[in-house]
Amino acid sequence: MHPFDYYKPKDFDEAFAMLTQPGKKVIPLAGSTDIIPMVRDERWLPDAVVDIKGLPGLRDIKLVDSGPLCCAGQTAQCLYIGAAARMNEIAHSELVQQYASVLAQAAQEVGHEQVRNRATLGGNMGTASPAGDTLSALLVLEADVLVKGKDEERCIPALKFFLGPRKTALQPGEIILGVQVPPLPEGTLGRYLRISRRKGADLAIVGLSVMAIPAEGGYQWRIGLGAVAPTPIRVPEAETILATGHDEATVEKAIQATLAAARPIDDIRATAAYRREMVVQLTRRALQDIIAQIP
């Protein structure tokens, strides 16, 4: 394995001094489920890693007031989830289940039990694999990503955070502090579905997040896809179709619009043709599940 230095800072000032060492490639570490295999396979060659999971607030899951950066203008409290919160903590959190159920479902699908005890939300986001389970959930929740650098904090909508495979809007020396999820009206329904070669141990071949949000005269819909494009994507065309109703013919039109948005490729886990078929099947199943719950 490629050798590297390990640092565990006591506070943010020390962390950023370590992360911005001149002439060195330094990577933040939280759960380590991505760093270890990447370094072992020499796909990442860091000079040092900085263990950030002990920094203040990074493992919090709580309700917070909206601020000037994230969730600005909200009249109700937002859900904050720290970047170092582990997948099992997210999956079993009563707050997440209540305020962002689709994210709790997605976190429950990450790896197997041992992985979920280590893997973190920030790691899933920072690695930015198109197959990351939590990413499409963050898109449909319209979450804000709070990031911090040496001199400032900034907020990036999740829709603008993922730029390509393993590429994000983070600048050198910045770390993810966490995400804030805007409040959703009572009666919001969510579903996350995925398919993989082996349950629990493999990345998603296709991941799908769907939400139905009560609105005047019906429901507002949000659909997000993972593993079928260079980044997780929203499907506004299908969302617009579903806003007109959820009878069988309308649902089929929405399914076809979701399929049209997918741009899958052949890879070691599946062919593009298989992924397209799974987009159809998962979208139909998720929509049927949610529609069955609508009063």
Partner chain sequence: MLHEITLNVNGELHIVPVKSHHTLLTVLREQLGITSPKRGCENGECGACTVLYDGKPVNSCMVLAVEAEGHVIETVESLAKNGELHPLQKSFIEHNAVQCGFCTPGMLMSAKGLLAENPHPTEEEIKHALAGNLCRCTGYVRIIDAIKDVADHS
Given for the second form:
Amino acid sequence: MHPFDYYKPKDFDEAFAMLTQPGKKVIPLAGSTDIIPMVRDERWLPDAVVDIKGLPGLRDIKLVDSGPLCCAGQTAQCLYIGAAARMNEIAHSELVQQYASVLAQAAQEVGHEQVRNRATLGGNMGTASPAGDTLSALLVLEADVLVKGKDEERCIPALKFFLGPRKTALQPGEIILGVQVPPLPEGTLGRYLRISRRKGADLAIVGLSVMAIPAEGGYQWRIGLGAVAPTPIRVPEAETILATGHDEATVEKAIQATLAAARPIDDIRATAAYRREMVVQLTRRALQDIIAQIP
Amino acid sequence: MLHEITLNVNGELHIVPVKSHHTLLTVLREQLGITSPKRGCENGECGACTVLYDGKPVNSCMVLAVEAEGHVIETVESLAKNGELHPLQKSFIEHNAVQCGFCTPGMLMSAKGLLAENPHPTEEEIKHALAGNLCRCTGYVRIIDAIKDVADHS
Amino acid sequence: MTKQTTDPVGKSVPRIDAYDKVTGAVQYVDDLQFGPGLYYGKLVHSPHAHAIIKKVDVSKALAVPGVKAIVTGEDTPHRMGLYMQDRYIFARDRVRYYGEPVAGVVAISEEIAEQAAKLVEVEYEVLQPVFDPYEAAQPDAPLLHPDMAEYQWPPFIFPEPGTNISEHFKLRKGKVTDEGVDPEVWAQCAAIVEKTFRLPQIQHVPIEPHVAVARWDLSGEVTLWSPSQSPFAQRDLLAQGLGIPHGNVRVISPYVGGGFGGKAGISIEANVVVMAKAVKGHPVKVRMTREEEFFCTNVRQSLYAHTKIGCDKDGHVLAMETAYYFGGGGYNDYGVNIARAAGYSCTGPYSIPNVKGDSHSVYTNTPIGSAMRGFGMPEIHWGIEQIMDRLADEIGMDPAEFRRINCVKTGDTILTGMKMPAVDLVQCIDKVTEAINWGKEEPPSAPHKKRGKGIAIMWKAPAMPPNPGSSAIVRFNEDATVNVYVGAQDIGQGAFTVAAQMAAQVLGIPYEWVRVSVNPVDTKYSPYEWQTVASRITWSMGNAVRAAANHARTQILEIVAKYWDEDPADLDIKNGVVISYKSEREQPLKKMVVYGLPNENYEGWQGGPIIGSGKFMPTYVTNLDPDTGQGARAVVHYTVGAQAIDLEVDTETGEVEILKIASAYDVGKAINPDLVMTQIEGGAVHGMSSAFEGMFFDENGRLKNPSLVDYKIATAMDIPKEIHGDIVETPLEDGPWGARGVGEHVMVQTAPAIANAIYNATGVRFDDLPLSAEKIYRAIHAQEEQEQ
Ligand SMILES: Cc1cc2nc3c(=O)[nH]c(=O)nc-3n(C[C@H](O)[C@H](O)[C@H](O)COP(=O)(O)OP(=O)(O)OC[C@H]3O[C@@H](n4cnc5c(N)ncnc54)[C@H](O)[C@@H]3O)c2cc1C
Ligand code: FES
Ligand code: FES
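Requested next: the structure of the form predicted together with the partner chain (the form predicted on its own having been shown above).
Full assembly next; the chain just shown is listed first.
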């Protein structure tokens, strides 16, 4: 494996000093489940990694008050998930199950047990693979991403965070502190579904996050897709259609709108054509599943 | 970069110089001579290198050795106590859950991690917990049986 | 030693190796420690599938500090091969597949070797590659081995120099000419099905990748540590390939972390030995990464099969024409014998009166096709077993009944003219159909699912030269415990356990008294064994162990008989004690098996340390006529079996869920029934997984999925909901206690059984592997569209 240096900072100042060494390619390291394979394949060649897992607050999963940056203007508390929280911690967290069920479900689908004990939410976001399981869930949750650089903290809506395959809105030297999920009304329903070649430990061919949020006189819907475009995407067209109701005909229209939003490619895991078909099937299943739960 | 670290493996402390980019798997096998974690892919895919890390199964090929300082690492060598096999080991023997044996140490560690968290898993939960441990020989049937047997009798 | 299992043959005693395997005590090759003198090596791989090597420049790589030596084709002038001697250890003039080793770098660390390997500069002139075996067999195909005529091969292989065909086996039976089966026979057929089937290359995926350590001593002794199914064959090939005496080569093979044929014969081991020669006195270790394991070690061949079979209205199969083209990869050193085996078994387990079969292995610019579990049989059964289903369908007969009528039966004159040794395939069919409620339509678990059942049957003979030998030694210790020595390998199938059971049975001692002293197998000390392949070990090694134990037993009985002045024929050994049925005297084996027994009044002694040796080699296999494939005895025997599958297809996704797979095999005698069951279970999952596996190459021959990320094998979550097994026991004439092998057979017909069940569920058929949810989904929907 290509050699690199390893630093473990005591605090944020040290972390940023290490991350911003001039002339060096230094990247944050969390669970290393993307970094090690990528360096082995020589697709990433960092000079050094900075282990950010131990920084204060990065593994917290808790409720927080609305802040000046993220979660601004919320009257109720937001769910904060530290960037270094592991997939299994997220999947098993009662808080996440309660406040962001779709994310708990998505985290449960990542890789396999050993990977989920290492892989972090921040790492999944940092890698920004189109197939990253948690990403479409963050989109439908309309989570805010709290980001910190040497000089400032910023809040980036998840909807604006993913810019392309392996491209995010992070500036060099910035790290993700965590995400904040705005409060959702009681009765919110969420479903994450995916399809892969094998049932066990495989990457998603299509990933789908759906949420139904009780709103005046009915439900507001959110649909997010993974692995069918250069980034995870939301499907506002379908959401608008569903806002009018969820009878069979409307659901079919929403499915067609979801399909129209997908821009998949052929790769070794599936053809674009099959991905499109699976967008249809998964959307139908997820919608039916949620509709069945609507009281 | 070289780091001198103390690794806690199977209750013993080892002071070892490790390179930044070397994985825990490499250091356990090549520097400490603890060879039960196997090298099957070094890519997080096969689970042959599974160890317990603070009680939870992880792929030791997906962990940098340097960051393992201060954590508790367990391998199959720690299972038998006072010359007595661990119930999982006994059960693997009784159920013929072992063929070539290459996946066995990783399977045992995954199984131990599972039962510590969930002492009475269902068959589906066992399968789910083993999804990251590939076995090409047994078809998994006996491994699942062996784990179930231990869970049922604990 | 509390538990005492007497007469262990036929009992499910625990595996002899299990304790060491669950405690982590077992050492595989990469676990062995070689001290600070150990060097590491890395191979330099060809980046082209087909090219002429113009120049190799190692100067930059050699200049890297820590690099000790670099070897290239210059250093390996001898051709090598198990059957077809077509391969240089390192490519010399030409590379024939992407990933072929062109150089080996030896350095003080693996990292330095890896970095230096990138600096080896090779100039290539790229040639037109050919990947498809059928295309490669055509006269205008790019030629991979223009010098084939100069190669050496055994008399039973028939290559066609000037083409890419490295073996052409011809089978002609009944009313046939080289043109085909007599049209009159076809005219009698009520149904004829003719189809082309294609299978991709797939990989064994043992969880332990290939690794080898070699040391070339200054004395000229060469030691190789390798996880090997074939330590003796490796010794033979190394001695040949390097021009050194067999006695100077020592192959040490500890436990193997999964073989499946991939660790049979030789792959990277010879490269490592040559690298070690360049740094005499230092052990050199080379480990394949998982990626290299995929493209630089052996794989299962691809197959193009064109098959036509016809039956009369009562369901009797009358005729078959088949042409097989195995894509053997760049070198067919082992692969030629797979095409041959597929040729002399080309009908599958059916008695067919008129057969024209042509089986070829063909050079293709892909990784080396070699032995894999089933050795050609899974490949050919894929097509045959689907055609048989189609025929049954066309004449309106139940597919299980169709197979009962046509399958091979004891005493049949089979395709090569040989009389079928005793087997009971009909009973296997009965068992599996019963196990899955054959004929009973059962509802799927959801409206969008379709449920179906399918059956497939199989046969397979050990495919090997006519005379592969086994040998064994049993040696008594003072306390009457016994050490058994064999040269066979335990690759997970349980060979050592059955060796111990057999020795204990013959010697009349409890199973627990036996140690199998073969870890590691060491060609310097272990008795000879041809190879642990062909599912021949229980049978062949078993016969050798039985002979060795009998040899020891005879010595013991003679000594005691003399001591008691009785006839040895009246004596027996029970539970470690020699007894006389006549005088009812007793003599424990303890002590006497080493110290002997005193004469009367201690006037002298007799006996002494008991060591038994035994061997086995089949002596009755005959030549086959090169033009017709006919001969008195083509093979030693066949193992037969059946599988039936109950499954559901999700019509919305194409996903398949196997609800139940039932298998039954005629193993002659189950020496250890539970170990047979573990083969049946593991094989069912391996077979199921293999139906969904494939190696995919780009247009330049580069493997697109050389990792477990994109070459998926079944996980615990993917296995059938229920796996059922039945053992049928029709004794084999020359098997130990009647036993024959079953290790490979357990996956041979799984893929076509799945395909037949999918057809039963959905009405859709697949001619090509691999299957995938996507492919199934598309086929179901294409069919729906057609219907509309
Ligand atoms: C066997 C296996 C199976 C997998 N299966 C799946 C799967 O099914 N679904 C899936 O989505 N993924 C899968 N992955 C990929 C991987 O596990 C996930 O993407 C994981 O979430 C990455 O997290 P990590 O903590 O390991 O990241 P790391 O490898 O530590 O880092 C990944 C990237 O994110 C950056 N990064 C990490 N933390 C931060 C931070 N706080 N701020 C800024 N940048 C940061 C790093 O610099 C790096 O660029 C799999 C991986 C393996 C090895
Ligand atoms: S070696 Fe670590 S998962 Fe395969
Ligand atoms: S026993 Fe061989 S891989 Fe599991």
